[in-house]
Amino acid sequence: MRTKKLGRTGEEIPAIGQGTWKMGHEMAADILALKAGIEAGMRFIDTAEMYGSEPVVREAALGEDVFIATKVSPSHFSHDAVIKACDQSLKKLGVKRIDLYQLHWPNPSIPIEETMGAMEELVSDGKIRYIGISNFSVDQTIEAQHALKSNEIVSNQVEYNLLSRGIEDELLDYCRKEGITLIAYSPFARGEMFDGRYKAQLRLLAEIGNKYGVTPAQVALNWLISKAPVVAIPKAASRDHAMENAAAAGFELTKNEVDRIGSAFE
């Protein structure tokens, strides 16, 4: 599995990890899918207290060398609530330390200085390793970074796919320049790109995919991770799906192909 640096740290994480939104309803199947992804090199698993999937991650990652990320909900951004939420996530995940702890969405009703003070306390106490954010704009990212005294924001998790390109206006370049990893969630636009409305674009993905012996979905994933600061976290519902996602990192699109795909979906 291809890896990328996490922010400005020396940490290497898989270019393609695993998302877990809506997991937990089919516990056994979800665990099998996550385990297959781990075996295939997708040893970065993302969850959140809001998802309710932390116990699934716990079972799938048991005994494995896995980089685990989770998120604290905006309603828990006060100092004491951050600490409590982290303690609960540690128990649900069955780990002594969370690799990446992220603020799930901005919450302007609670001072970011208070929230980040709690996050830095968690780092000092050894409960988390790195601090991340999610769904933050450029201005919100700058504000959050200024609120930190001794640590850096290493990542910003945002929706990014061929149909959702808003981060290309400003955030993508900002994170590239500042050394912040962009974690792309919903990399398949929740399946919308395959619902029949984008036939011409899918023909292009299939044409390029034939060159590498891969599927259109794998081309779409590879297009995302071709961007320097981007890693992707697709969700898989089965072992085969997980293996397909992992194999999307096994080839490299040319610049011309990246540009053609971007233009086709613009």
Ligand code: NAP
Given for the second form:
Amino acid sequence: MRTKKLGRTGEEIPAIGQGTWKMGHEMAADILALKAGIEAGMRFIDTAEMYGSEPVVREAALGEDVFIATKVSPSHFSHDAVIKACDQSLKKLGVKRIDLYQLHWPNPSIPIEETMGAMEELVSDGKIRYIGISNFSVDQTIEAQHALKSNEIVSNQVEYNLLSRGIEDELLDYCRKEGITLIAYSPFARGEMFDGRYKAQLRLLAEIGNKYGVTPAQVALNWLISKAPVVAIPKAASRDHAMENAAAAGFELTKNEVDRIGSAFE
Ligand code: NAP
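Having seen the form predicted alone, I'd like the form predicted in complex with the named molecule now, please.
Below is the entire complex, every chain and molecule, led by the chain shown above.
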């Protein structure tokens, strides 16, 4: 599996990880899919206290070397609530330390200094390794970084896929310049990419995919990770999809192909 730098930490994480939103209802099948993904190299799993999928991640990652990212909900951004939420996530995940702990969405009603104070305490107490954010704009990212005294924000998790390109205006370049990893969520636009509305664009992905012996979905993921700071976290509830997604990092689109695909979906 191709790896990417996590912020400026020197740590490398898989360029393609696994999302787990909506997992947990079909426990056995979800665990099988996640385990297949882990074996195929997607040793990076994203969850959140809000998803209810932490126990599934626990089962799937048991005894495995997996980089685990979870999130604290905005309603828990007061100092004490952050600490409590983290303790609960540690328990549900069955780990001593969370690799990446992310603020799920900005919450302007609680001073970011208070939230980040708690996050730094969690780092010094050894309960989390790295601090990340999610759904933060450039200005909110700058504000969040200023609220930290001795840690850096290593990642910002935002929606990014061929149909949703808003972050290309500003945030993508900002992250590249500042050495912040951009974790692309909903890389398949929640599956909307394949719902029949984008036939011409999918034909292009198929045509380019033929050259590499890969599927349109793999081309779509590869297009995302072709951008320097981007890692992607597709969700796959089936073993076949998980293995397909893991193999999407195994080739490199040319600059010309990256541009053609980008324009076709504009
Ligand atoms: P997504 O990954 O864009 O799309 C998931 C859909 O694509 C599912 O229907 C899945 O089907 C299908 N799929 C997966 N692999 C495929 C393949 N190779 N070929 C064709 N279809 C495929 O959607 P998402 O769950 O919204 O996003 C991924 C993750 O991002 C989430 O699970 C979550 O961890 C994270 N996320 C974060 C936020 C946030 O606010 N931070 C918000 C949304 C999502 P099957 O399940 O049947 O395999």
